[in-house]
Each structure stands twice: as structure tokens, then as C-alpha cells.
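In C-alpha cells, one chain follows: the form predicted alone.
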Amino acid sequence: MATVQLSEAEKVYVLHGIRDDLRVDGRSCEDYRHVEIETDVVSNTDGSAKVTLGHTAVLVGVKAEMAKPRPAAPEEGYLEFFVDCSANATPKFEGRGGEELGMELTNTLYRVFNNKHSVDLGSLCISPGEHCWLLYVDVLLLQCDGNLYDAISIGIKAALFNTRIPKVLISEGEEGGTEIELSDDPYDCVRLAVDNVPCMVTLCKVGPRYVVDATLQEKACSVASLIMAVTPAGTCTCMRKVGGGSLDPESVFEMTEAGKRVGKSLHGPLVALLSQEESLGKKRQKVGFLG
């Protein structure tokens, strides 16, 4: 994880502002940095997202294919992560010092997203223990400034919404067996469900408060972390604690109907944002992942 170096007196001014909830860039302790998200930036993909958390960016692209369903659930589709952390975003990144940080956020997004409760994994079964939708989900971190867990599930759930597959025709063979054609038309296509796509919420422990959407310089004045998945209903599906240091159940308690109440509060405003990109159709500007 790329990490910055602060003297003592910056960390207490670090620390006073953010007790008075005045943190210093000027947003209160529940408060996000400004986000940006770009839908369809990758052409050879079935969905993609861009987002903009800060100075923290990261790019997600979703690609569908036929696969053999898993023996534990016949009637499901799944879907495999990789994320990968570029050597831009940070120079620490180097050679194989993203590693241990890619695999880390690619095991929690396993735990997170892929399950029947995240994704709806049904709509993904094509003919029941013999083909199933295989979705490739893959991050590439471009900047990194903090909080890479909620920008990833923003950008998951954007690029998730965004995702087109091609509408699959099944019958019958002249031995008996079942024939699989793909639409060749476009616009042709099935959407994927994100109702209940949980976004995470970070909310770091500074001093006697905690923060949401931390900075570098606030995640290295943090002794511990507690990262949520939050459904729209407010629900949390998973939690993990990072960080050295140790949370008392009442702070754990706190955290966590803060990070409910944010985590709930966020979807909203993300799904209608995502609408009206789409409204737009082609008239809409596009930037591109470069620009």
C-alpha cells in the first residue's frame, strides 16, 4: 500500500481537525472527495468504468465468457478478479511490489461480489450444470491517493451496469444433443441486476473519531480500519478490520451504523448518475481513461 511519511506536528494538526470535524481539506468526518465515474471506456470489453475518488483512480473492464458451471452450484454463473496495481500509481508498485496489495483487494473482492447475494449468479446459468456465463473482472489501479476498496466497488458496480452480454439461443441438435448460438445483433443483449450490488465503506480510526474516504496523510495518522459491504438496503454483507491497532466494541459499534448510513446513502446518487450516462446515448462527451 503506498504510504507517506508525516512529521509529529502534522500529525496533530492532522489529528485536531479531524476531532473538531474539520478535516484539512475541508470536509467533514462522513464526507466523500469528489468522484467522477465514466461509463463504456474500454472497447474490448462487455462493460467498463472509470472512476476518479480524489487523486485515487481506478479503471474496471467486465468480459463474459462461456464456461462450465461449478460443481457446488450447477445452476450459477461466477466471476474472476484479478486486480492489478501499475507501477504509475505509485512508484512502490514497482517489479512485484504490487503484488501482495493485488492479491490482497483481489481475496476481498472474492468475498464481497461473488456471491448469490451481491450478484444475481442465476441470471448467469445458460443451461443448467453444463454452460454458465464466466464474467472476468479485472482493476487496474492508475493513481493512488487512499481508498482503494470504495473506489474499486464504485467502479465494479458502474462497470457491472454497464456490462452488455449477447443473448444466448438454445435447441435442439440432430443427435439430440443442445446447439448454443450467440445474437449477432448488438443491441441484442442482457443486462445484469445491480440491486443488490454492495458498495465498501472504509472508515478509518483517527484518534477518538473515525473518517470515511481517508486521505494518505489521514491514513497514516489511523491506527485501524474496518471495511464494510453495504447493500442498498442499508444491509452490511461482509466487514474486515485492517490496520495494527485494535477497536473496542463500542468503536466498532459506531463505525459500523456509520458505515451503514453511508454505505446506504451512496448507492442512490450512484445508480441515478449511472442512469442518466446512459440517457445520454451518444451525445454524451467522452473523455477516455488517457484524458
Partner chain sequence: MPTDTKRIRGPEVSHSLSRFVCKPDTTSLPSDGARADGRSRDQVDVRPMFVRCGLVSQAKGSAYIEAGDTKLICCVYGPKETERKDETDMKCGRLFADMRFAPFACPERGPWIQGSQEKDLSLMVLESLQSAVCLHKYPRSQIDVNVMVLENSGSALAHAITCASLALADAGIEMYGLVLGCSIRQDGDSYLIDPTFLEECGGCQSSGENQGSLTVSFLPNLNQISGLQSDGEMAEGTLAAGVRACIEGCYKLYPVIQQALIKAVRGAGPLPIES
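Given the form predicted alone, corresponding form predicted together with its partner chain:
The next block holds one chain only.
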């Protein structure tokens, strides 16, 4: 992870600010930084989104491909995640430097989506046991300024919202087998229900308190953080502690409660924003990567 060097005096300054609920950039402990979302940014994908959270920038692309269903679940499609930490974000990621962090993020994403309700996998099935949709969710980190998990999860939700899977028709082939036919109309698509896709909230324990959406400076002052993936209904689909430190049980309970509250409140504005963007249709002014 990209880190910053902080002197003792700077650390004390950050710590005292958080104690008084006033962070270096003027936010209070449960505030997010400015979030910008733009969907449909990469034309070669079936769904894509770019999210900037402060100075953290993440690009998510979803590509649908046809595959054979997993033997354990013949009537379901599946999702594959990959997080690429490019050397653009920080020189430390050059070569294989970003592999460890990428692996950690990828594994967490698998864990977050490892339940029945996040994505309706049954809708990704084309013909049971034979064909299904496999969604490749590829995440690219463009800039790192703390709070990668939250930015990635917002990006994934937006990209899945934006995903359009072409309709296919299954017909009996001449020799008894099945034939798959792609619809001619490029606008004849299926969309994915994203209502239950969880958002991740990272709570960083700094001194006696915890902060949401920590910057790199704040992260440098913290020894442990708690990551929670929260659905709009408030259920938690994944929780894990990251970092080398330990937490006292009471603060864990406090943090899970706060995480649930923050996570729940994240979904409403996000979905509203996404539908608003969609309603603009073709008139929407594209911002792209220079915005």
C-alpha cells in the first residue's frame, strides 16, 4: 500500500483533530470525501464506471462472456474478480509490487459476493449445466489516496448497474443439440438487479475513535481498521479486520454499528445518482479521465 511518512508532531495533530471530531480536511469522523461517479466510460466493456473519492481513482470494467456453469451450481452464472494495482498509482506497484495488495483486495471481493442475495446468479444462467454468463469484474487502481475498499465497491456497484448483457435465444439444433443465437438488436439487453449489491465501509481506528474514509495521513496514524460490506437492508455480507494492530471488543461492537449505519446511508444517494445519470441519456456530457 502506498504510504506517506508522517512525523510525530503531524501524527499528534491528526490524532487530536480526530479526538475533537474535526479532521485535517474539515470533515467530521463519519463523513466521506467528495465522490464522483461516471458510468459507461469504456466502450469496449459491457458495463464500466469510474469513481473518484478524494484523490483515489478507480476504474471498473465488467465484461460478460459465455462459460460452462460450475459443476457445484449448474443453474447459476458466476462472477470473477480481479484487482490490478497499476504502477500509475504509486511506483511501489511496479513489477510484482502490487500483487500482494491486489490479491488481498480480490479475495475480499470474492468474500463480499459469496452469498445468495448480493447478485442474482440464477439470472445469469442461459441453459442449466451447459451455458451461463460469466461476468469478469476487473478493477484498475488509477490513483491511491486511502480508502481503496470503499471506492472499489462503489465502482463495482455502479459498473454492475451499467452492465447490459445481450439477450440470447436458445433453439433446438438440427442434430438434437442446442444452438445459441445472439439477438440482432444491440439494444436488446438484459440488465442486472443491483439492489442488493453491498457497499464496503472501512472504519479506521485512530486513537480512541474511528474514522470513515480515511486519507493516507489518517491511515498512517491507525494500526487497525475494520472493513464491512453492508447491503441496503443493513445486513453485513463480509467483515474483516485489516492491519497489524488489535481492537478491543467494545470498540469492535461500536464500529460494526457505525459501519452498518454509514453503509446503509451510502446506497440511497448512490442509486439515485446512477439513475439520474442514466435519465440524462445521450445528452449527458462525458467527463472521462481528464475531469
